[in-house]
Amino acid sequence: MEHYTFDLARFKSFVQPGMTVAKSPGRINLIGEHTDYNNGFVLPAAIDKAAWIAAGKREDNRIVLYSVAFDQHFETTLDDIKPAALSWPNYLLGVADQLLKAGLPLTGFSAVVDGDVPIGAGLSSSAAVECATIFALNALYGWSLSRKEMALMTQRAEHEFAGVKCGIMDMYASLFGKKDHVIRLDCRSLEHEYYPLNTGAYTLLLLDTKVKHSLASSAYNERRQQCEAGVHMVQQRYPDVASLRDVTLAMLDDCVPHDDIVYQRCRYVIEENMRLLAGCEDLNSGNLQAFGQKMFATHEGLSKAYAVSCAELDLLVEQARLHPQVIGSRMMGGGFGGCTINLVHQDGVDAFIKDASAAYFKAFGVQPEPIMVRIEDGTGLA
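May I have the structure for this one chain, in the form predicted together with ligand GLA?
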């Protein structure tokens, strides 16, 4: 999959008459990390890299899948949907499973999947495939699922078929993306607001570490449990608290001993929500420098208190700190690999990539991959 080049014409050559085609993007997140499953705020946006699905009804009860990128086929039947050993079919099967659980009259279908969201780079290629799948099937069968329902169903698909107890951010960003806007999503009410992203002379640059540590999903689920443990401790004194969203730093100080690891985790989440809200004010007033400082602070929190970074991500953020034309940088997504997101003056992009890559190569013997992204609309039919 390394350096896979998506070819739309090739994908289309597999599309048969009667198939419905949907496209759903990957995402970035400007600030608000590990807050979604704590009912907090996130600030993602959909990008110009997407998963494509073509789906068509069959006369029998088989589910016949083909991945163009992997050149692999997978087949099962409607009454035998379960997590597969291959990973890519699970994103489609998990969605089919949710549709059946919701009582929708899904029949046998064929689907072709392809796309250009890099896998394992922290750009939510899995959510992109899930959202493209549900969107295509919803249109194919003429159901009227709302985007919000689709987000909730694909999140459950990820929980049950990919084993990651993820929050709602990735699916929401993919389904609700809007060109040139970030989405401020309140993960408690599921209400969102769009903010135009005017970065002026600054560019969003991703640097892919090219690493994905195998402990990523177990550590992710563990962080989630630690946050729940914190909520439980706070609830002993404040029974109305439902999630970390309802907890202030004073309440946390009151209820969780400072030397408990749970304290560190929860404190980071509470601070990150505050940082995000203040960061939106920065965007409103066009103060990108202040926004960038908050990205650095987020990284510090993710690396030390939340402990979801790794040496590779830390080095790239350290390199960003050394460059005067980089005004903000942090690891993005779940962590333990994937990308950093950087706010870089357009005149400094080349020099930053060159210097950061040289330092990275010296330390790890690998080149990080720069990925330029544009902010685009969310899921749609194609």
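As the structure is a prediction and not an experimental result, all values here were calculated from the model. Under this definition, the rigid core comprises the largest set of C-alpha atoms superposing within 1.5 Å between the forms. Numbering follows the first chain given and starts at 1. What changes on going to the form predicted alone:
- Annotation for residue 76: C-alpha shift under 2 angstroms between these two forms, rigid core superposed.
- For residue 236, a C-alpha deviation of 2 angstroms or more is recorded between these two forms after rigid-core alignment.
- In this overlay on the rigid core, residue 252 has a C-alpha that sits 2 Å or more away from its partner position between these two forms.
Given the form predicted together with ligand GLA above, produce the structure of the same protein in the form predicted alone.
The next block holds one chain only.
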């Protein structure tokens, strides 16, 4: 799967008459990491790599699925929707399950899934599949679900079928993406605003470390608990505080001992929200250099205070710091692997990839994979 090449013509050869086709993009997150489950802000954008779904009604109550990429079939019935041993069907089944729970008149259907969102790179391939599925079925059956309703349903599908307690960002970015814009999403109110990302002579380059360390999920849960512990400490003195979103640095200093690990975790989240809001002003004024500096600062916080980076990610960001034509770089996603996201002048892309890859290979014996992305529109019919 690592080097799977998506072929749109091949995908279309599986599309039967009467099927509805939808495509839904993966996403990047420019700044605002580990803020979502603390009711903070995130700044994602949809990218030019997407999941494609073709769905058609059946005369019976069967659900018949086919993955072009894996060349695998899966079948079940509407009465027997449950998590499967194979992972890929669960993204479609979880959506079907949510539609039935919402009382929508879903019948048996066939669906074909394919796409070019790299799997395991932290670009939310799973959310892309879920959003493409719900968008295709919504159109096929003539329902009138809003994009916000779809985002919430696909998030629940991910929780219940994939077993991942993700925030709402991935689904929201996929469904609400807008070409050449980032989305400032308030994870508490689910209100969003668009900010222009005019990269000009700069390119968005991801470097995939090709690693995923096993402590990612346990550390993620631990960070959530540490943030909740900090909120609990603050609430003893400030009872109106509901989440870290409401906590100022002064409150944190007042209530949590500085030598407590909880202090470090909470301080990072509070500062990250402040960085993101300031970064939006940088984008409004077209100051990419200042925005890029905030990306570097985010990485520093994620690596030191929040401790969710790893040697591989840190080395790639360090390489970015050494390269004069890279104006911003940080790890992206939950941590312990995945990608770095880099703002690189187009004249320096090849040299940066060459230098960073050489240093990375020397340290780890693996070549990182470069992935160039552009910011595109969100989910739609194709």
